[in-house]
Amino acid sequence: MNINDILDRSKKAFFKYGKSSGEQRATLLETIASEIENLGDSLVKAIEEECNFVEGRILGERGRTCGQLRMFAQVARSGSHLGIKKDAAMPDRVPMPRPDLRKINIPLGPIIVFGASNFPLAYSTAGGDTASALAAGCTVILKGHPAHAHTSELVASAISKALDKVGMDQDIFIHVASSDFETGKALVQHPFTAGVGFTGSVSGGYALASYTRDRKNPIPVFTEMGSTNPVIYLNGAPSEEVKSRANMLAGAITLGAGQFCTNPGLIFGLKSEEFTTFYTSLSENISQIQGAKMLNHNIQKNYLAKMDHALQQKGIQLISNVTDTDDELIAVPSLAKTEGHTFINNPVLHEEVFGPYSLIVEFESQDQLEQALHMIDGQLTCSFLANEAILKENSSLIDIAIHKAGRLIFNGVPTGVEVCDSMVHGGPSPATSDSRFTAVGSDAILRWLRPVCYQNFPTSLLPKELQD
């Protein structure tokens, strides 16, 4: 594999594609979506074999993937991402005249995208990073994830067919099938690379960041890494609502064998009879949910290792009814409990356990709960299970949470990330590497753009969008 050749081809393709119209990019994205749908049963079968997903999950993720491709087509067509600003010349202004100034966002260049292990479609080959980068006018080099290599190749073939149908250069999108770390490092460190998109582990994200620090010229690296997505339970609900909340949360913890970056891994509450009823009901619900197969052996192995490490910590009690299974890929849902002071004094308990596991933390006081919330790292989400009046009385928790997470949720669960204009899927490190941006929603396109100002340029030499 010749990395120099790959980046050279991508760079050459970028100089033309970066000047394409929003309409041309929109047509490409819509055609990619149609070609993915045209893969039909072959795509479904590939994902079933590689990822242990049921058909419903596959069809749902395919719908989301094609939906966000079409959403970014609308963004490209509208030009809303261009951030156009115009300040007319003021030659007679005193004491100094003002020149004619016009600003527009332009694409960065070739972008390296790493496929995610847990989303073979929505966060991989034609996922959100690829779709938003193509919408911005960037070329994409996709490093497929080895956990679903055949799926990645199928989707890459759909993109290739779409490029051919719209008459665009095949090098606008280049698929790299490699399982070694050195290939990823070489792609990121190549001087023609203009940006990086990654969804995965904290260690993987930090490794990519370290690669860019060794570059002569820095580039933006947008990594989505780890999150425990704390859920804060506030007392004051009627008994039937307590059990309803427990049932809702049990579903979120076990959804998809817990293999979501938004899986609720921490549950905070004040010691009380109501909170005891809540987590007892939660434990009962979880113990009745059958374990599901994880995507692959590595993910299942890491889940067991991280969970066992957490459960071995002093002061941790396993409260769910965990049973053994003969299938080594099955992830049995688990719920543990600890006291507030134990959690505060042991950073190991703050770490993400990627799978259907959650930790109940019971606090003695509001001050202790707030102390714990201050201590945890950056998060994608923070949820509140509470009545409106109760949460209003405890608004200090919101004041802390807003600086900890990218999305605050009221009486809901963090799983199920809507793809829309107002979504923020990001947060302070280590949730993401740059909390100013989102990886989901139309604003994800802003990651692959930079502003340029034209001063006193003749109209004929301005980009079409800046011309009067």
Contents of the next structure:
There are 2 protein chains.
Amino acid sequence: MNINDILDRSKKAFFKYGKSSGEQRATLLETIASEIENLGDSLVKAIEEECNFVEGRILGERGRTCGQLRMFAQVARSGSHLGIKKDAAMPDRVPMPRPDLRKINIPLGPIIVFGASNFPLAYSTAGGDTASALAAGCTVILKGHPAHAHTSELVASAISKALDKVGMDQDIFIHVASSDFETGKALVQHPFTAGVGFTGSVSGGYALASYTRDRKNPIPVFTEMGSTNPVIYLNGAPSEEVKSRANMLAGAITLGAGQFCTNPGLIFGLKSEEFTTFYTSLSENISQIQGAKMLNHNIQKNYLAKMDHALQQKGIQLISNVTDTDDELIAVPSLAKTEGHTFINNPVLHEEVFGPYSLIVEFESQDQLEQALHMIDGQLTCSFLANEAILKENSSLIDIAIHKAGRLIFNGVPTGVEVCDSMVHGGPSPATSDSRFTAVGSDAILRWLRPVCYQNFPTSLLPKELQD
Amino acid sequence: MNINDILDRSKKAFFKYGKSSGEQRATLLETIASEIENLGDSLVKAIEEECNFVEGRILGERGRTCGQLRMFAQVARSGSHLGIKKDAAMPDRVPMPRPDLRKINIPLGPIIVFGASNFPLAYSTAGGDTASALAAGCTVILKGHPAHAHTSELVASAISKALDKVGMDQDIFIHVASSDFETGKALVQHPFTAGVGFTGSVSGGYALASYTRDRKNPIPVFTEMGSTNPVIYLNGAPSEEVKSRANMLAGAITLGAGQFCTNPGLIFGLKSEEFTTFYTSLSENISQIQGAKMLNHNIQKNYLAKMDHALQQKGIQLISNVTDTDDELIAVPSLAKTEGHTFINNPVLHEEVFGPYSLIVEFESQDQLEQALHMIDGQLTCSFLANEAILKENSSLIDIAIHKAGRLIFNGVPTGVEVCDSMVHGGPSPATSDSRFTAVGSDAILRWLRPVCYQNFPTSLLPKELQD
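The block above covers the form predicted alone; next, return the form predicted in complex with a further copy of the same chain.
What follows is the whole complex; the chain from before opens it.
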């Protein structure tokens, strides 16, 4: 694996691809989507084998992935990402004339994308990072995730076919299949690399950041890492609604064996009869849900280790039914409970446990709950289970939550991230490395663009989009 | 100096100020501008004493500073920075309904701003970073530059008066007058700090970046650092124009004793009769320009040391007239010359010399010139002195330059940074730490904002700007 050669090829391809039209990029992205669909059963089988997903989940994720590619095709075609601004010349202004000034966003250059373990399609080879970078006009070097190497190769072959079909340079997308740790490091440290996209663990994201620190020329590195996605329960619901809230939340905690970055891992509420009814009902719901297979042994090992570590802390009580299972890959959904002061005094309990585990925290007072909310790390989401009037009375909670998370949810759950213009899948560290950007939705393209200003340029020398 | 106390106060003030309306922020910014104007002669005298500026320069910079404050008032009032996007609910969508989703930009929190040595007003206490952060709804902790401590205190007093007049919390803006190195470090490392703005040297910017690396929660750090602002001369001009180009460039090199981040420090051209005529004329122009006083002894010492280091390199020839002067603070404008291959092989010659110094590089061929352009560091600007048809024939130069700089200039000079919507005062490292943002113009506010998405929120709980 010659990293210099890979970056040379990618940079050379970028000098042409970066100048391609939005229409050309749109056609490429749409053709990639079609070619992924054309993989048919072979892709479904590869994911079944490598990720233990049921078919429905695979088809859903494929739909989302191709939908994302087509959405970014629309963005590229419309030019909405170009951020064009113009200031006309004022030759007669005193004391100084103003020159003609025009601004447009241009692509950064070759981007390194790391496939995510938990989304073999939507956040991997032709996932959101790749689609948004290609739409921006960047070339992509994709480091496939070793846990679904065959899936990654299949998707890469679809991209290669699409590049051929539309008559574009194969080096616009380079697939790197190495599972070698050093390869990723060398890729992000190469001087030609212009940006990095990563979805994974906090430790993985921090390691990547440390590699890029030694660069002579710092570059944008976007890592989407960990989140415990607190859910705040406010009393005041009729008993039927208490149960339906519990039912909805149980589904979110156990969905996909809890292997989502938006999995709700913390449930906050005031010690009360209603909150007890709520979490008792939640516990009953969860104990009735069949455990699902996790992605692989490594992820399951980490799940059990992180959960054990949390459960060994003082003042933690396991309240869900843990049952043994024959299949060692099955993750049994688990619910634990603790007191507000215990949570506040033990940062271990604030950490993400990646899997179908959630911690209920019972607070003595609203002040104590607010204190905990102030203390927790940055989050992708924060949800409120409450009625409108009660939340309005407690709007100080929204004021705190808004400075902790990228998305606030009212009477809903954080799982199910909509791909649209107003989505924010981001948040303060460690949810992401830069809260000013989103990893999902049309604005994800902004991670790979930078503005350039043309001053006093004649029309014939301006990019087409900046001409009058 | 109790840093914890400062950040506590700033964060507390932020929780209220961050929720203020655009109109309230606009009034604050406009009142600050008026109060700076009300300082009158006392401010002018302070700057004369501390920075050795002539009155015209001071009045110009004051005009720009107050103009910036009023421009950001307009931005805050208009809400153009909020980036609002809405996706309506689709309750009947299959297989999954879509919730109502709305996005808005919110302020990051307390921002640490470092005053710049070379702009006591426009990039310091109430300069672009402070104005844009306040417009965004962030609170500001301003570390005054010790080289103009009295000026900084005067401006801080104007801000304090303005806060009083509009009835806002004094802690929205906290002035830290310490010249202590450790204070800056402690400020940027404090957990409550949400962002950093800095304008200064490459070494200073890198030091700041290294301090923030150890943070548990990484934050946006925007540093604007060094740039040599290459000017590319293309042959083909009538002799009158050759001279007028030389005249214009001589003015840019010597303006303000060369103490601008946009000072043109590199002049590229093909070895030829015309280019020789051009730089001979440039040298004649420059040798006739009276040297101006530099900001202070430290800056002059650095200027001489950096220039000497450059001139001691092999193959460098000093071609301007260096004359002695009685006033040791006077910086004599200097012009040096070298060959393309010497430049390409010696990175010392690529470095910024902060002051009225510029290096002419004579290339043997277009290929050699392009090679040099590929090699240089990221830049704030790149200028072309050329006629339209010739530059069109050589458009490959634009293709290279666009990936090196934040602003491309046709037949103009980089000094004189217009404050407007389409300005980009930024560029790849080391020009700035993040090329996706600008330090000048209305979009400078984007450095201090991040998006938040509201999902399924009832109207009564949405911020006013997101309501229907």
